[in-house]
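To begin, one chain is listed below as structure tokens, in the form predicted on its own.
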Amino acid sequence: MILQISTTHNPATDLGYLLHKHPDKFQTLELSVGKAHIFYPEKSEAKTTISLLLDIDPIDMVRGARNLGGDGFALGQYVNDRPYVASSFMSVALSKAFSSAMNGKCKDKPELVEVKLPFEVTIAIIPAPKGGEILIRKLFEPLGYQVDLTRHQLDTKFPEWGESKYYTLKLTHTITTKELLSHLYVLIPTLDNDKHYFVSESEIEKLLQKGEGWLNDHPEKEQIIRRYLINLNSLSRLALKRLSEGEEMDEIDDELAEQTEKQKRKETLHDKRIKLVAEKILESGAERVLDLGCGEGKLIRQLLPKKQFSEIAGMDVSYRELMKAKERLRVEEMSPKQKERITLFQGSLTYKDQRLEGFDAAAVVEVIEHLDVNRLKAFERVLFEFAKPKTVVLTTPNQEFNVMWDTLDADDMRHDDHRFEWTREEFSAWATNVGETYNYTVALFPIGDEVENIGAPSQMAVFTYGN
């Protein structure tokens, strides 16, 4: 991934003693999965360009970077973007490469420090996998950037693929050259879902020291923090209040209440699910329970309080989602002997996985949707032959109620990542099929209300091993 910095200021190599990297010297600096070098590709002093490459060691990410193919691919720390793309690697290597920059420092020429300079920025390329475009020019430009996107094709030997969600991004500004790398520092993070590094409450005071004097302005302030943040919403609400000091604040937690609140109508049908599988489980007589694709961490809240069970696991795919289910279950602050019932873990459905066996029984709760359906034989075989929990209660969306929403045609499915929906028959056909072919009898219950000819919102289906 490469990062240019131009500008045509009068004298333009005035940018050396700025940026405090003197435009004749090759420099390479050491980062934890690789390293940065920075050049001067143009030098004159009608136009200097410095550039920032990274170079990213792919087997140094794997042996120590702490999250790094996303949501939702088993093998995204083997396979992803993360070498390519401006990220919150990039971050880091702005704040080690123009440390002093940042922080408004120039020992030779200390006048430039509040001069504002004609800078012309490329990233290339940076990904916006959650709002794309739209959202590039809703942080950039209400700081007076001018935002110029090339869309990348996902394969130009394949136009029919589409476009995907990379672009080449250049910004146009006058503006100092703090201003610059504070607004860089914080925003390509913003767009990064997957933060190479663990969040913490440090985070917080980076994001506020750089953000100080225009992230309190800016109209996408929450969006910028809760993104900046990972979406973990005890660290966002306190940055949040810092950053206000109280100003505002009624405004704020109105807001918030309005969110939440909506957040809890939205919730109500995934509630209904929540209590039925819980009451399911229970019912099973289980001591030992696995959530597979346990998510924000929902369902073991729900089993946490129930002595009934001696280990609750957790597996999720995303290590994201694993830590707000980590945050929301207050993991950190139980009892030591508390601590002990709860195992949260990153895995794969359709993978053979060692952790999986000798639970009593399994709960997959809206999951299987969102595998490829040539991967289902996969998932039943980890599930049902391998692993082998007595009790397995599983549900999924009932296709045929789709047609009860009004933002819903008949065809279209509830969820972008869902790769099929099937109606109660299809449902009931494999459900069938899989009891008869890994020895387990199987139960249908409807979940929410149920309609005449069109059924319940979800379907359930509990396996019993044996019986």
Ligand code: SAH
Given for the second form:
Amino acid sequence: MILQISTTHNPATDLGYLLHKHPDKFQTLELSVGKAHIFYPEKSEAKTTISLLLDIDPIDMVRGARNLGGDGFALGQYVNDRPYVASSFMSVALSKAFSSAMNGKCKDKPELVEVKLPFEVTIAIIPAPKGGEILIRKLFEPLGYQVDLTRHQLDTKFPEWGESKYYTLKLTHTITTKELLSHLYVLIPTLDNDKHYFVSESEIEKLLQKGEGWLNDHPEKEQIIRRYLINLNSLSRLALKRLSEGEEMDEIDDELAEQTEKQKRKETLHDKRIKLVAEKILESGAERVLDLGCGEGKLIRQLLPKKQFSEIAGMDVSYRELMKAKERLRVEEMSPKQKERITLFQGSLTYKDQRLEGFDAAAVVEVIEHLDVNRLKAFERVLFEFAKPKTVVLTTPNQEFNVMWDTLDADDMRHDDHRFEWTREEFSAWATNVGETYNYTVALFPIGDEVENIGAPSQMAVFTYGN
Ligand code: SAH
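Compare with the form predicted on its own: the form predicted in complex with the named molecule:
Complete assembly follows, chain above in first position.
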């Protein structure tokens, strides 16, 4: 991951003074998760370029137990995009490498601090989450930058695989060095969905300090703050309040209220889904239940108070999710008798596993869309041929409903990790085929409010063995 800053200011070698980095030296800084190398690939009075090369060590990241990205698959902690993209690590490196310049200081040529220089910044690579290119433009263009984006293919050898979410970003602007660095410091992590540090109130301090003089007037202020503080409403609210001290808060409050409402709606759908699944499992008369891809244990929490269930087991491929489930369900604080009813274990749905045998019912809630299509057959055999519970309750999104979400582009899926999303017809065809192959009867249900011609946001199949 490399960030380059060039200037054609005359003499361009002033960049060395401004950034307090000697053009003839190659320097290396130690970061908590790797190294940052600083060097000048070109230096002349006409044009000078400084490079900041980040060398992130994913093993270090795992050891430090930081937020690791790559959710949802077992090696995600080791195999992820962190070493290759501009992320919040870049901000850490920028502030460490150029702290004086960022604070508006220039020891040897203080008169340069106020000078606006023609800058060109190239960042390879930057991830663009949903909204991608539009979001990048919305963040930089209001500050006066000319934005050039080159989107990269997933693999140049296989152009048919299509485009990735990764871009090379080129920014051009005439601006002071302090302004440039503070914009980059705040806006790079704003684009990053996987932040590596815990968000605490001290992050607000950094944001306000670096955003001084420009953030308050930025039209995307709310979005920047929310994304920078990883969508934590209470912290964003606090930051906005402090930023606009003395200003009318009503407008912002309305906007935040609307977001909270949106979030609530989202929760309600998942709550509804979990409730419906729990009902179906109860109705089946099951005593031993299995939650496959249990995540943080939301369904298990619903099932626990029901005495009907003598044993509740949760399996997930992600150790991190299982740890979360253990914590959220407060397993450690349970009485020995309660503890005996619940088991959490790591495993994958696409491998035959004896631990899955002998259950009356299994739930598979919003999981199959995370499996690669070519592993679906394996999953069907693992569950319906080998584990063979009497009842299976399975849910998956209804792809037709995506048009109802204004945050999704037409061909976007609801989650970055979804490998497919099915229409009602596709789901019904799949479920019917599974039923016929493994001798289950199938009943299909909508989840959430139905819209004409589109259906409900999510869909559920209840499979019953035999008859
Ligand atoms: N059922 C939960 C979580 C849904 S998110 C709920 O409704 O709240 C999907 C979950 O499936 C994630 O926790 C992910 O780790 C898990 N998962 C993905 N692939 C899996 C696999 N092959 N085997 C087991 N779990 C898997």
